[in-house]
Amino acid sequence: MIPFLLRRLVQSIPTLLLASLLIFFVIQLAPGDFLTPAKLNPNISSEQLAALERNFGLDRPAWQQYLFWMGNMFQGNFGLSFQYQQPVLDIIWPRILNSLYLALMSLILFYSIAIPLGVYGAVRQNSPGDNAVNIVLYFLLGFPSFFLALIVIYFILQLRNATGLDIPIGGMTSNNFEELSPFGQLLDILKHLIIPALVLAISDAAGLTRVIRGQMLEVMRSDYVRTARAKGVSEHTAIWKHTFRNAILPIVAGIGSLLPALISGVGFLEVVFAYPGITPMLLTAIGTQDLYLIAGFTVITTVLLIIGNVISDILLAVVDPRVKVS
């Protein structure tokens, strides 16, 4: 186990280097830098701009900036964000956690919608019910999530007006959050999470539902399930014990690699629901060319991907006795 982890660690270093190099130079290639908007500010002189450039190290060539940054990173220092004047990690980390909460919540809803529907689709393949589920899911999949979110917010607003219920329409906490008990705070956050998470889960459910349906169909026609049925096990056991457990193997194994995709996947919804996740902040950072913030985030997602892949490998070994971690 430990040699395996060590090997993965060593293998991941070139990926990390390559990713940071790519991002760093792509940002550098873009016209202008963090200080460009200041040039339009009627109150900032050119001497002042030059001084700021020196302070931020933007007057040095890109490769020097990169090496400097790389050197610091190996000591765990991701640099200062230009906008916040604060270490990048301090700013990014709470945001990533927030995004992770939303992603996990939506993942739970996602599986609890997709698995029953997928199994149903396989058991009643091409029945009117299967077709109806297909059409509805594909209809929802077709909505760009920002569009769906606008419609959802509109209807929540109507619902609020009609019922007087305090349904949150954005953010992560209520105004009186600080005064709530710890349990109340948890409940408050859940209340804010549920709607964006549900929108995300529903609009994406089609993909996984289809995969599960496909996997189920494949396994259901395999010899051992046929044998099981021939032996006279009940339909319920045949589906859930023999088929389903094998059908979800590849899905379980894939969970780990979803990690970075999940964090960025909740992106549009975070923007529309004013959720304090990583995407709204990163979009601003890209807009203002906050170099180290963007580069730091990329390194972190790369690390997450590597961790996710390792988790996948371990999970696969756990659920599938034929695979050994080595």
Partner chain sequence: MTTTLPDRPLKSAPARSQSQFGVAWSQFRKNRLAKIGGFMLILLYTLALFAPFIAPDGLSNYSTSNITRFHPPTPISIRDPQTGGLTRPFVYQYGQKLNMDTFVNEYKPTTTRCPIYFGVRGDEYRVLGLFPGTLHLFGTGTENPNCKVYLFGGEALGRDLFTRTIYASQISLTIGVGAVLISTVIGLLMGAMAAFFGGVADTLIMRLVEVLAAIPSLFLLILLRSVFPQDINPIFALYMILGLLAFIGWGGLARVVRGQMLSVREQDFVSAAQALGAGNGRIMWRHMLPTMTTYIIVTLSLSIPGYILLESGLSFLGIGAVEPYVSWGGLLSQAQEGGFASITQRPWVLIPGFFIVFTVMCYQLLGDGLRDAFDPRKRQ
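Form predicted alone, following the form predicted in complex with its partner chain:
Chain alone follows, minus partners and molecules.
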């Protein structure tokens, strides 16, 4: 295990260098820079603009800006956000945690929905229940998560108006959050997380359920499953130990992409629910061309992708004894 991790660490260094180089110079290709709005302001003199360019390092060539940024990054400093005038890590980290809370709850609901439905669809193939699930899943596959969120918000508002129930549908905390006890604060956050997490889980589970169902049906026709049943193993063992364990191998292999997906936020769902996560911050940074904030976040995502791939390799070795990690 240790040689495997060391080998992956060495392999990740050129990957990170190339990724950072590409990220930085692709962002540089965008027209204008952070000071473009200031340059269009007649009330700001050219001397003030020159001073701002020096302060932000925008008067240097792009390659010098990159080397300066990389030198700081190796010291744990991802640069200074132009917009917030604070270190990038101080801006990104709270937003990453907020998105992580939402994504982790969504992930728990996601697998809790997708795995039972996928297994049920394979075991009860073409039954009325399987057909009903398939119809609902096909319907959900055609809806983007943010559009489904808008529909859910509409019905929740109708329910609140009709019953007076206090169902939170926006933000991460209530107005009286600071006055609550620690346990009350936890419950308040969970109340705000459950609706967007459930919407995201239902939207994403539609695709994975179909994948699990297809994989299960393929494995159930294998010779070793028929042999296990012929030897008299219970139906539960045949389904969960011999079929499901082998059917999830492609899913486990793809877990490496889940970690950066989690940390990248949950897309426009955060915008729809006014949730203080990564996506709203990143959209603002792109609009203002906050170079170091965008580049720093993208590099963190790349690091997490590498870590996620290592985790998926280890989990694959756990699930499938034929795979050796050494």
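What we label the rigid core is the largest C-alpha set whose atoms superpose within 1.5 Å from one form to the other. Numbering follows the first chain given and starts at 1. Since we're looking at a predicted model, the values are computed, not measured.
- A displacement of less than 2 angstroms separates the C-alpha positions of Phe143 between the two forms, with the rigid core held in common.
- Residue displacement note: Ser234 has its CA displaced by at least 2 Å between the two forms (rigid core superposed).
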